[in-house]
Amino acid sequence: MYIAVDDTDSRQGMCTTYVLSEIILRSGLDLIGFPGLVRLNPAIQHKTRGNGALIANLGKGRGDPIRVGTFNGMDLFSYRKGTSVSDGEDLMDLAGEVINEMAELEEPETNPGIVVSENKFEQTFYWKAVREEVSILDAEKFIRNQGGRFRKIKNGRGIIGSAAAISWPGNLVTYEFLSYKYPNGTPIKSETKMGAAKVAERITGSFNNIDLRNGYPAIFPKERTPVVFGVRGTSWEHLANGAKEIIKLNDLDIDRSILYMTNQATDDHIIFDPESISSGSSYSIEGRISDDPYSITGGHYFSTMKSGLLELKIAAFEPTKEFRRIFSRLKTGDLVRVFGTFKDGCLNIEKLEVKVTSEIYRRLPPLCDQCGASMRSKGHNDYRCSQCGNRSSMPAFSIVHRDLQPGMYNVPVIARRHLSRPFGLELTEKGELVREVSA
């Protein structure tokens, strides 16, 4: 039986991943396949702190289990195959109890939703939720049509993410190992955080661990949450082993850990080469720079580009830090592919591919065609040789060296979104464990 939950946290505390782990623990059921952490459209108006919904398939496991976490010192196992042993109503009740106990319900923007289903939903809803804005009413209709059931707490906006999580096809996947200490994590010194993030950086296939230039240990949360740290990677085996090393080397105080399959760093939110664009979605568009970049107060940089009939304002805002230097070196005529979210009439850049740089020429006085001396400018297109008096109206030109080369440019780790796939990160199709899971 699939159960999905969303919208239980706030800026003040909690984390929906922890809520799901508590549901798994209290259910007494086996975990079938990896639990899922599914990030949704990062550009929507109403979104949770990390904008991620959670899903687990719970039932009676079959086959050889693998270790995917720990609960209070006891190993948590997952099974490749399994069968349902619940009609879903008891799981719904259990999830409601956990949410009422743990969720940030006093916060006005926290509106949890629970969805249960015997089977996965059609993937169309996932693609809509990760790329567009979806209404609560649309989610209700979809869940009913798919034969699922839902429960709304407060206005229940969380059923949107929950339905999307059960719709997630997992065409491309990454993983995240999360460790917890309830209720607000563990105090850790800044030097310990940086050291632990450097250890995470050595894990094969891991990514977005640390930003040395900006002194940012990305594996540790910024806000109050039960999460102690989270490490992301493309290999769940390497991730699980590496995370254990981080805990051991830094003597971190945790009470549980769990390994999630995710859609992070997959670019699932990106719509490629659209005919038209609208606010609140993310795009990848190829075109030519039509104006040299300029900056405004606050350190934000802007330019424009043309792609067919589409003319688009693009920007590198201050949070992208040193990436702005790359953006500022663009010139009119450069052929680029941009990735970013369109909002308030502007595409906010997440990463940039410079495909071809335009040639820039500088006018120079020509050499005299009679004596070879360098001529001098006496006005517009008027050049005279000081040696022999020869005159010319044609300047010479030289190519200006560009301090920008064709290539792929990521924003720094401190500015990366959950869903944005860094250039150079190799992903594979869904993991073996997921392919073999049955409801």
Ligand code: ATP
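Note that this is a predicted model, so its numbers are computed, not measured. Residue numbers count along the first chain shown, from 1. By rigid core we mean the largest C-alpha set that fits within 1.5 Å across both forms. Compared with the form predicted in complex with the named molecule:
- For T70, a C-alpha deviation below 2 angstroms is recorded between the two forms after rigid-core alignment.
- K60 shows a C-alpha shift below 2 Å between the two forms [criterion: core-superposed Cα displacement of 2 Å].
- Once both forms are fitted on their core, a CA shift of 2 Å or more is seen for R384 between the two forms.
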Second form
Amino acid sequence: MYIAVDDTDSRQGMCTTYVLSEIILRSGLDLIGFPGLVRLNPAIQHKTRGNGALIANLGKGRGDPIRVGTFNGMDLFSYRKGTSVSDGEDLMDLAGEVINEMAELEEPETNPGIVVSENKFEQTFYWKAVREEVSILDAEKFIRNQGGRFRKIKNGRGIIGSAAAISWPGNLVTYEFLSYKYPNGTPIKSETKMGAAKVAERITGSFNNIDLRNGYPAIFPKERTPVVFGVRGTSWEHLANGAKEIIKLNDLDIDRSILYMTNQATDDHIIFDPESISSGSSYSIEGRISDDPYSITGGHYFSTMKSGLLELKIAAFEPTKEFRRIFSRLKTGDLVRVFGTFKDGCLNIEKLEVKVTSEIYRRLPPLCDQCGASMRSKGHNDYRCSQCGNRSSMPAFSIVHRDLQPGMYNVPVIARRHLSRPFGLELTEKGELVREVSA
Ligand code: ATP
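Can you now output the form predicted in complex with the named molecule? The one shown was the form predicted alone.
Next comes the full complex, this chain leading.
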């Protein structure tokens, strides 16, 4: 039986991943496949942080289990296959109980939603929720139509994310190993955090661990939450071993850890080469820069590009830090592919491919065709030779050296979105554990 939950936390505390872990623990059921952390449209206004929904398949496991975490020192296992032993209603009640106890229900923007289903839902809803905006009513209709059941707490907006998590096909996957200390994590010195993030960086296939230039240990949360740290990677085996080493080396006080399968770093939110664009969705668009970049107070940079009939304002905002230096070197005529979210009339760039840089020429006074001396400019297209007095209206041209090479440019780790796949990250298709599962 699949159970999905969303919208239980606020910026004051809690994390829906912890709520799911509590449901798994209290259910007494086996985990079948990996639990899933499914990120949805990053432009949604109601999100607390990273717009993540959670899913687990719970039942009676079969076959050889693998260790996917620990609960208070006890191993948590996951089974490759399993059968459903719940009618869903008991799981829904349990999830409701856990949410009533743990969710930040007094916060106005916390509106939990629980969805249960015997089977995975059609993937259409996932693609809509990761790329567009969906209404609570649409989620209700979809869940009913797919034979699932839901429970709304307060306005129940969380059923949108929960339904999307059950619809997630997991075509491309990465993993995140999260460790916790209930209720507010554990205090860690900043040197220890940087040291631990450097260890994470050495885990094969791991990504977005640390931003050295900006002094940012990305594996640690910025806000109050039970999460102590989370490391991301393309190989769950390497992640699980590496995370254990981080805990041991730094003697971190944790009471729980879980390995999630995720859609992080898959670019699932990106719509490629759209015919039209709308606010609140993310795109990849190829075109030519049509205005040299300029900056405004606050350190935000803007430019425009043309792609067919589309003329698009593009931006590198201050949080993208040193990426702005790359952006500012773009010139009119450069052929680029931009990736980012379109909002408030502007595409907010999250990565950039410079395909071809345009050649830029500078006018120079020509050499005198009578005596070979350098001529002097006396006005627009008016050149005089100071040696022999010859005149010319034809300038010479030289190619301006470009300080931007064609290539792939990521924003720094501190500015990366969960769903955005950094250039250079190879994804392995290793979602078998979940895909082989029978309900
Ligand atoms: P955290 O990352 O800390 O778990 P969050 O950023 O996931 O928090 P939530 O508190 O879950 O934020 O709030 C996001 C809300 O937006 C949820 O209610 C979810 O159902 C809803 N939502 C998700 N995707 C969409 C979408 N495409 N359209 C409309 N609502 C959405």
